[in-house]
Each structure stands twice: as structure tokens, then as C-alpha cells.
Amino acid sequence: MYELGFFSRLEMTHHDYPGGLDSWPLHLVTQRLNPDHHGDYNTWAQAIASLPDMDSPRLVVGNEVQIHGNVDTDQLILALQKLHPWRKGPFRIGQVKLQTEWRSDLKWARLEQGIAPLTGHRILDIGCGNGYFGWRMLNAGAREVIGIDPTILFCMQHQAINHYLRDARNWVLPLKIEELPATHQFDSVFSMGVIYHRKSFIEHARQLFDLTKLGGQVVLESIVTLGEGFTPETRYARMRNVWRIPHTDELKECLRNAGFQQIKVLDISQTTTAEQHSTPWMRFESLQQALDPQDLSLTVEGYPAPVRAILTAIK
């Protein structure tokens, strides 16, 4: 089962939320973080249990999320590799650098100067992966980050990182946005790399609105097209569950219809293989294999190659 410390955090922390976490479907968390829910759960739990001890672990956050301390490198690599594939990062634990598929620090660099200050914020990070951005948010002054992601492996990767840090301010829960009641709103809500997987953009924007405090901000990041928005016939960049690639104007209209104001486009950037690529810590195919080898401006399906935009808005 999940670490006992996790359940203690649930019991201790939800009392800080008036009508908050105690009204969330936390029974789903315990059901999903369980060997009966996922066949690989025991393997992942054993990997976490086999993590070597570390002397006086210390968190240092820069482009890498680093945990400084003396640790058995060989044993650490063996345990962490059992949690493959590592998508978001990079992390460094002791002398071990986890070269993740995504250089998520590059995305953070594109948004950190344009968003409202996070000092004292309680943040909801939707589709958070293994919680990398949560550490960046805490380092930027956030009070607490609750990440949700339905992928159980990512929750376990977060537990591996937090095995050393024991920081109860950064959560990764195996929940979906539609499972969250709007009984607690957040100072900032992040939705990065999610909306193009949703069948209804406006429904997603309204969910973001409901979960954001009055005066709070939403940070929305998505693949976009520089031309007309389009709906892929089957796959996009080898991804099966991409419902639509919008223009930024379409995203702005969705946010406006949901009730947000002061909508801004912070950044539009081409995704490159320097930012997303296969590594020893993510050995599956990545962006390079999703692009037309004869024309890197196109995906293998013939669509425009991924460009990503970051938008902010205020409730």
C-alpha cells in the first residue's frame, strides 16, 4: 500500500481547507493507489521501498530539482529505473541525474516572468505528472501545491522523490478534474498540456473557472496551430487522444466565455527535440519519431509540427 505518511498528510492537512479536501473524493485515492487497481503497483511500491538511505537530504531548486546528500548511487539507479518512463523533470538525486523526456525547466522559464506572483498561493496543477512543477512553484513562494494526474506511475514517481524530502506541501493525487468538487477554489490553477486531450474546450475552461478563486489566475498551456484550428482524423504526432489543435484565439474565446478576464498570450514557441526527446530514463519513442523525417515542420501524419502557447487569465 501507499506510504503511511501519505495518509497522515490527508488527515492532517484537509482540516486547513474550509469545505476543501474533506469534501474531495479521497476514497478514490486509496482505491487507486492499490495493487488491486493496477497490476504494476507492487513493482513500483517495492522500488520505492528499496530506495537507499540518504544522509541529511537537502532540496536545491534550479533548472533541476536537486536532492543533495550522500546515497548509494547504484542502488538508487536500480530503484528509480523500475519507475521508468520518467517524463517530466529534470531531477538530480545525489549524483544521479534523471534526464527526463521533457526539459520541463524550459517551459517554466517561458512562463515564470509573465504569471502573477505565486507567493502564498495554494495552487492546483491539473495533469501535473510526477510533480516537477510543484517544486518549482514552491520555490517561487507558493504555500501549497495540489497536483492531480490519473496516471498511477506518476504518483509513484512523486512518492520516490518525496521519499527523501518528506515535504507535505507538494501533492500528487490520482484524480481527474471532473472528479473535483468546486467546494474549494485555488489562488492559481495550472492546466498545462491538458486541454487538447479534452473533447470540450469550453467545459474544461468552465471547470478551471469553478476551481479558481475570485481574483485568482489560471495558466493554460496547449499545443496550438498558427493557422486554422483543426481536428486530427486519427492521431496527431502519434498521440491517439488529441481531439483538436486550436488557434490561440479559440483558447482566448473559451476562457472569455467561461468568465475569465484580462486574458493574455504569454508565449508561443515551437517544440523542439532539445526540449522533448528520448533518454536513458525515457527509452520509448518521443518527438523525433513523431515528425516527418523529410520535413520537420510536419508531423508524420502531415499536420503542422507542435507549437505550444501559454495563456493567463484572471477570474
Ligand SMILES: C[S@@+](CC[C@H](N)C(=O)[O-])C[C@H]1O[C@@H](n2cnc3c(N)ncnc32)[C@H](O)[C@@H]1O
Given for the second form:
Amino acid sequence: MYELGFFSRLEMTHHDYPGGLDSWPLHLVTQRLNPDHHGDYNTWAQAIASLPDMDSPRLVVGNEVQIHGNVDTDQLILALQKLHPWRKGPFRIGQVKLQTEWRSDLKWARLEQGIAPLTGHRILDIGCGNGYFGWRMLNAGAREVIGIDPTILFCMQHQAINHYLRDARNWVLPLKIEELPATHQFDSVFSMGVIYHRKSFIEHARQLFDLTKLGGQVVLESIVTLGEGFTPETRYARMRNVWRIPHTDELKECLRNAGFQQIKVLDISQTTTAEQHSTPWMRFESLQQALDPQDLSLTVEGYPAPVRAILTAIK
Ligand SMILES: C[S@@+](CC[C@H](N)C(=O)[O-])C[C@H]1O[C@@H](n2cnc3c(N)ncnc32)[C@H](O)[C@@H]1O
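Given the form predicted alone, state the structure of the form predicted in complex with this ligand.
Now the complete complex, all chains and molecules, led by this one.
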């Protein structure tokens, strides 16, 4: 039996789950954090089990999410590299700087001043990756962050981080937005980098509305185009399952039709290779290889290169 973090399949009981989510399909969490669900589960679980001990770990959140404490660096690198690829971050654990594919701190910097204060909020972060933003949200005053992400590796990366922190305020559950019932509402709902993976924007906006408390806020982040919205023929910037690249007006309209008010565009920024790039912790190809080498304003498929927008709205 592996010795895992306390959110693990082996140790997690319904009693440990975040409160108030009794109507959620939490049985899927145990089903999915399981070798029968993913062939690499045991490798990842063993990696977590092999994490070296740390004396009195301490969380320090800045642009890097850091865990301070004495730990064997070589053993730590070996264990964490088994959870490759690390996409969202950066993290620093002991002396190990986990340079992730994304400088997610840059996205946080673009939104933190513009959103309603998170103080005391219970937050739902849809498509939360490994939970990096959850730590930023808690540091901004949130009470609890329930992250959901169907990619099991990202749930395991969160378990590795939380192996040291054992912080029951930041969750990464292997669930999809379409599996959540509308029975529980949150003070803030984040959907960042998810909507263009969903076939129906209207349905996604409706789900965001259902999951937000009256008076609560939604933060919607998406790839957008500055021209007319389009549907990629096959891939977009080498990504499969990108259903549509909208104009911000289309996103505003979806939010308005779902019932949201006070819709604002906080930011529109071109994604740069400084923000998204390959690193020793994400050794696969990244944005650079997704752009036309002759014309960096285009993707390799000939579409406009990724620009991302952040919108907020109130229910
Ligand atoms: C582009 S990443 C964005 C991660 C993070 N939110 C950010 O902004 O950096 C999209 C994430 O959404 C997750 N995802 C894909 N389909 C989803 C769904 N139906 N429900 C929830 N998350 C989903 C993916 O596993 C992936 O981690």
C-alpha cells in the first residue's frame, strides 16, 4: 500500500471531502484516482510516496508558490520529475525551482486588481490544473477553493504539493464542469482556459451562472480573436479540441444571455513565449513551435496567434 497525501484514494473518505457538496458525484473522485481509470496512476502514486520528508513545511505565496523547509533536493527532483509535464506554476519546493510551462503568475497579475475582492469567498475553479491559482486565491483571502480538473496527472501534482502542506482549503478534484449539479453555488466562479474546449459556449455560460451565488462573480478567461470569431478546421496552435475562437463581444453576449450583469473586459493580451515555453519541467513543444516561424502573428495552421481575454461579471 502506498503512503500518499491525505487527499488520496487510499486515505480519502467522504468525511474528508469539502462540506456542502453532498449532491456532487464525489464517488467519481475515488473511481478516477485509481489504477483502473488511468494506466499511469501507480507510477504517479509511487512518485508521491517517494517524496522525501521535510521539516516543518511552510507555505509562502508570491508569484512563486513556495514551500519552505529542509528537504533532500536530489530525491525531491527525482520524485517530482516523475509527475512531468508541469504546466501551471511556478512553484519552489525547498531549494527546487519548478519552472513550469506557463508563468501563471502573469495571468494572475492581469486579473488580481480587477476582480471583486476574494476575502472570505468559497471559490469554484473550473479547469484548475494542478491548483496553482488556488494558492493565489487563498493568499488573496479566499476561505476555500474547490478546483476541478479531469486530467488525473494535474490532480496528482496537487497531491504532491499538498503532501507537504496538508492544507484542506485547496482542492483539486477529478471532475468535469458538465458533471456538477447546480445545487451548490459559489461566491466566485473561475473558468480560465476552458470555454474554447467546450462545444457549446451558451451551455458553459449557463452552467457558470447556475454555479454562482446571487451577487457573486464569474471570472471568464479565454483565447479570443481581435477579428471575427472562427471555428478552427482541425487544430488551433497545435491544440486539438479547440471548438471556437470567439471575439470578446461573443463572450460578453454569452454571459449576458446567461443572466450575468456588469460584464467587463479586464484585459486583452497577446500570449508570448515568455509566458508559455518549454522548460526542464515541461520538455514537450510549447507556444514557439505552435507559431509560424516566418510570421509570429500566425499559428502554424495560419490562424491569428493566441490572444487571451479576461472578463468578469456579476450574477
Ligand atoms: C488551458 S488549461 C487552463 C488551466 C488554468 N485554468 C489556467 O488558466 O491556466 C484547461 C484545463 O481545463 C481542463 N478541462 C478540460 N475540459 C474540462 C471540463 N470539461 N471541465 C473542467 N475542466 C476541464 C483541462 O484538463 C486543463 O487542465
